[in-house]
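Just the one chain here, the form predicted alone, laid out as structure tokens.
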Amino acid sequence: MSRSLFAAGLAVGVVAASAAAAAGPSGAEIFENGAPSGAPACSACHGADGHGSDDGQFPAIAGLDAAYLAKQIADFKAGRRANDTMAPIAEMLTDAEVAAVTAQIAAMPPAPPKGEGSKAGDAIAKVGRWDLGVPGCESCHGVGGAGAGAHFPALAGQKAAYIVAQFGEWRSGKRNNDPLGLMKSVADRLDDADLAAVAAHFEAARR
């Protein structure tokens, strides 16, 4: 190879190279095989589908609203989400990365229903418990619970599991980053039997 010819090579590559960093981390590598800052691939947890695992331990995050992952993030990061895994994984990523992270992860496509549901869940879900002072859980979650922004996530798809282990974070205070105690006076309210119905009827609702 000429000495030109090298050159114009290596000039496309520092371009190439240079191009890249600009355009910023790519959400996709992130979410498969993880960050530029050394934060592991969301994937390895949350499945490669970003649909989570049926025991609770991982939440299916495919399709939630981007803001609303980036405050959990924050919420991770500053203590108000305590989790042995997420917080310091959430100490590792970089604002770019998380950006690039949580948009990857909502165009993804959600979880799909699972399960037979609960007539008595989906009676919470629609109407509420207003003898216990509970509203229903489509007031603050939307029409089917298919989310409304950075504070109230799609509950349709999510695995049951994993919705009643977070009623007992709330209720224990190990989670406290809900709009004005909102999901604690739920969680206080509701009993077991309550909680499992409506984490049965969100799971088998399609989005």
Given for the second form:
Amino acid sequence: MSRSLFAAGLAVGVVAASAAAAAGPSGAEIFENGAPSGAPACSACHGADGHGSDDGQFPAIAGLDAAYLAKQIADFKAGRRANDTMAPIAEMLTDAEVAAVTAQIAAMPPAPPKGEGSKAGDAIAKVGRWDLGVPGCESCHGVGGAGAGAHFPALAGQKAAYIVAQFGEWRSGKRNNDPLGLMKSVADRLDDADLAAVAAHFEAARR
Ligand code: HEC
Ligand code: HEC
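For comparison with the form predicted alone, would you give the structure of this protein in the form predicted together with heme C?
All chains and molecules follow, beginning with the one already shown.
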């Protein structure tokens, strides 16, 4: 194939791909009004801004990495993360809907900081508790809890009560989706006072 024919072929491919994307579900539409598959509007629980609820029942999801979000939806579907509310919704979403809505959520501004934070929590975030075998959270979750790629979600601005609840899920095995058991080992070793402190620290951190 000559170079110009090859380029023309590529151009046709690109046009076809963007036409398919345009015909698919819109991420914003799914987030605000629900999906064609019947999955309900994400905003109904996660908030119109995707900032979650202060009681920690609904996590802040705005601005989290798209691939991390898609992995969580796959984990709910597969039962690696058990939750009676979110799992049935994940099961409804088609692959195209997941791709569209996770791109939308990732592009939304993250939740702003809230509360006083905690000095003790800040130390646990940065240096950990090596006497208990717990590394600093930031060594995986990025400086300031800003997140690192698809595998380590941002924690800054996340609801403290949700962070505490997830540690309970790992300890009990209801959340069993962390690569190499990295979070299960942290959750099992950190005590509740340190957990409360580090959770308050991250809720008050700005991303
Ligand atoms: C009826 C309420 C409800 C609706 C509607 C809802 N969710 Fe959720 N979602 C939850 C709950 C509750 C959790 C926390 C589950 C847990 O504690 O493990 C959650 C957790 C999540 C998580 C994991 C977040 C994280 O930080 O790991 C993702 C991703 C998610 N939801 C995406 C969505 C998307 C996308 C939609 C819209 C298609 C949606 N949710 C609609 C209740 C809801
Ligand atoms: C050795 C690496 C590592 C360390 C250290 C670590 N984490 Fe994690 N953490 C992970 C991974 C990996 C995930 C994502 C698991 C998954 O795929 O669901 C995660 C997920 C989380 C989540 C779930 C976020 C969400 O949106 O649902 C919370 C909360 C969390 N970590 C808190 C902490 C805290 C607090 C500390 C410090 C005490 C900490 N982590 C230390 C690797 C780590």
